[in-house]
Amino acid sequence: MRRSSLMVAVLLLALLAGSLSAAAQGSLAIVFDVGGRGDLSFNDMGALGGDRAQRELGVTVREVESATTADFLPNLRALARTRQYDLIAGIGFLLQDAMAQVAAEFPNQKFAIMDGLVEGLPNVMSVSFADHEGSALMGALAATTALELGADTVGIVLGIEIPILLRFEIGYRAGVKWAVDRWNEMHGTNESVKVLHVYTGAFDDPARGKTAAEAMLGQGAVVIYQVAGATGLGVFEAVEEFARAQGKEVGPPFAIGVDSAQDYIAPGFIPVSMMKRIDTGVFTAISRALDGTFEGGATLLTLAEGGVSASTLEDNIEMMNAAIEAGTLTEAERDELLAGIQRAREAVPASAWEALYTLDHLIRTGEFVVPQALDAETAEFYREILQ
């Protein structure tokens, strides 16, 4: 009898335990820009984050390609009317006005929308993410470079004049500020290095973007970000062309890219990107959808988060694999381009990096904060103070 007794309760533990496995599960939904898999870019990176909840979480995982913006409606419909997915994902902006709409129309289906934002929806959790700190690691390799090589101007190429593009502007003065300082107090100098900035006006003009840096290299600058989308594609050529021009095959100058790893866009010239970890974003949504800590409105992942981040050869290793895996990029191109990525990353002072790792920490650890602005007015002040 007591054998007996003991073996329905070992029994029972065991149904206990498959269903609370089974709760732990979840389903996600993930709607990607058009593109879809194999961008290299926001999509391929919303991948990553599903990938990992598949991994972590042991999440079933939907993907759903648009082939044009007006996919995003009916996709984003179809998928909550079968109310069989814990999380609805959107990557990126685009997809908001689509997702406020339905997500309005099915109040009970949680969605989460990936640097875009959706207001006055509880079911919608709007991510977004500290632009600010990440720049501010660029600033910080920017203006130590500049020094190490004897130069004392580096730029930072922007699209529209909007709230978002001023808080990336700010962050990377800051990084610069703070690289400046740093270094002066550690060689006992009194060194400066200028931020040259544009507004393009343009999210989709390389033209633009090519003439705003070559403005920038003749004025002297051997560091320039680009945050202007589309428009940074001509940032890239001109430092590229720039630089071919005097017979080189790597940097300097050098290119910075943005939102995802763009080093791969012209390997030997850009050494690092800005990363939004959108993986993270998704994970972290989905997390919350399943633990019962899911809000809607805007959340904000910080460096310490995982929200931003400088990008990595590993980095990009793990986001050309997901181009092979969706037949975007074979293994021979990969190869080649993360070849001219490390040489890109040797070509950048070791006291670069170290700049950039250290400030980093500080952010993390609350040490150093780093300004924002999101108005006109504020970033006025920002740029007289931080000289």
Given for the second form:
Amino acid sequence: MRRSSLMVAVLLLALLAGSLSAAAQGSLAIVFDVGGRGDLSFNDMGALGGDRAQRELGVTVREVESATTADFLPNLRALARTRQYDLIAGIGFLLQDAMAQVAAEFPNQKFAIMDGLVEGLPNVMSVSFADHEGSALMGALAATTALELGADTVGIVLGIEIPILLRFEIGYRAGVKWAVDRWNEMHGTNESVKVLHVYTGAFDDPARGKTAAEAMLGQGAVVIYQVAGATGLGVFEAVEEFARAQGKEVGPPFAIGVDSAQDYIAPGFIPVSMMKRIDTGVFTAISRALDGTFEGGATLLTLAEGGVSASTLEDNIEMMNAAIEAGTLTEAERDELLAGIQRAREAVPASAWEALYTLDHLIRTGEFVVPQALDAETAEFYREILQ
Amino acid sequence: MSQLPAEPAARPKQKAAGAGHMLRGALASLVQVVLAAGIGLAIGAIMMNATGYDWKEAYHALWIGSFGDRWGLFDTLADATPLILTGLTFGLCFRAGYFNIGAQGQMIIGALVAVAVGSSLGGVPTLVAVPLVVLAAGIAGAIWSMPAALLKVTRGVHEVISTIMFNWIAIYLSGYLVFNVMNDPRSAERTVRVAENVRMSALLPGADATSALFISVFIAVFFYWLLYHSPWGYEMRVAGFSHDALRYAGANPMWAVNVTFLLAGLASGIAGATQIIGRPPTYALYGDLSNLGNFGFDGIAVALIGRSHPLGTILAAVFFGALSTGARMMQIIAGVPLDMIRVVHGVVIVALAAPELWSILRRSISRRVASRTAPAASGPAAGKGAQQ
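Output block for the form predicted in complex with its partner chain, input the form predicted alone:
Every component of the complex follows; first up is the chain already shown.
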């Protein structure tokens, strides 16, 4: 008797569980930017978001790569036409035009674009990330590192002077200012840290990034944050060459990466990167599409919501494993890169890490609000007051 | 002139061929194509099977995605549009005996000029503006192919070297122009968009093909007429066989070189324009040239599959377009990753191009043997000419 009732209970539970998981099931399609899986950047992070949705929500995921930018439109259309997906996510702003068109053609299909903006369509969620908050963390680490090393200069090399990049620069300055104030309060000193900034005018010109970084190093910058796409690769090169010329295998000087965990690019010289969490973006979008809270329009994922973060060693490992899965990296290469990343992280003064994580906490709790600048005038205003 | 042999270069045996022989020849090459495609697809199936993908589902998806419904068909035609033109570039030069690898660069230049002209023609009636853009892009492509021809004629520089060099110059020039001169201040990654009145409309709503397709087909037919029904085309083809023969016939081989390169460049320049004004949704050129893809280099394979015949090139381009369009559904329905799909496509393409590659090899061997066995008859001057 007891046994049979137990069995009934188990059966009921199983049924319940079955119906619960069935309710949670859904399907997600991800359209990657050109370059596809294995780019150790946005595409791989988007794929990680899909993996997480599969794991935690039981969602089935279909990944579609694009050979050229001309494939975006037909790829999105073909997916929308199947009417099988609860959400179609596009990775990267290059898909903007195509998504705007397809979303208008299929008003009942939900879309999400990562790090891009599709305006005026209720079925597209445009996910952007609080770059200013993440950049402030980088500023705190950079300034404290400089003070700890007895230096007084840090730098930031940027791409073209567009509004979104002003947000990075002012956020970085705010982090520097916060860290310097904190340092002076703790040590009873009156130190200051100068922030050098250069807009190189290009996102694809490593030579310009290198020239800009070399000039900053010549003026005594010990940490340089790059926000310049491929131009920033020149920043990494300049920092590494500068250090190696002095016989160093590891920084200082240091460079800071952006968008994804770029720490592996110059192992030993990039202790941290400001990550835009495309994975969180994809996961958030599919979750909202499934639980009915999906809303079109611009959505800013803050630091507190996991939209940006300082890269950790685990982030690097996770991403490299994704690259191994995609066949672009071997395990031996991964271990060697990780050793270099570890060396760079250890070379940064502990107090600098402490400053970064303290500021991270303050931003999360809302105790510190990072100023935003999206036009030249506001940026100039903050440059003045953040001296 | 039209009563001249259709194939003076390749098959001397066919000289006395009647209509029956030609039909048999066409049938034979059709059998050859079907066989080659079959072999390629079979190898592709084995490879997909070995890596754990359902080849039947994958090929079904390939069919659905490329010809299975009207959208698939029109997306296929959209990809075929530039490929017809870049295929003509290689094919025309090949008929005249040259390896023009410069389609990619000529296409880039055409695209740049299409943006420059297309963005400044706002308000001009479409029927005037579109031909202007196309013509300007074509002329730009033609001009870009001239240095290779002139270097060939005056200095004997091999066209493979010079056209590859000019591809690189075009790539770097485009980088400079896109980011510094034609840049859209709101979208740093690309140029400004062309004016709305020069954007060609879709043939079928919901698919990518535009009326640019007709331009491609028109030029292919024009090249066919030129090559096989005009005296100039005859000279080009004879030049492909032997410069000495052409000189003996009283024509100037250098003239043939220049005209061939000009027309070839024209086609690829227009290919660039079709990707700017005839392909939704961006109507601009990306700084990394990602919306031009590899159409220039793919044109070489298209021409080889199409046996360097303008009409064969149309068919080959449609087939090629079907492969790239079908790749979409192979990913969506069958879940085969794009890298694997590209491998399978590569195998099919190599299988299809193999017969033509083999005949190139055989021809060049037999030519070398012929020049070695009869040195006295041709003389030193002729030997020099043959080497060019």
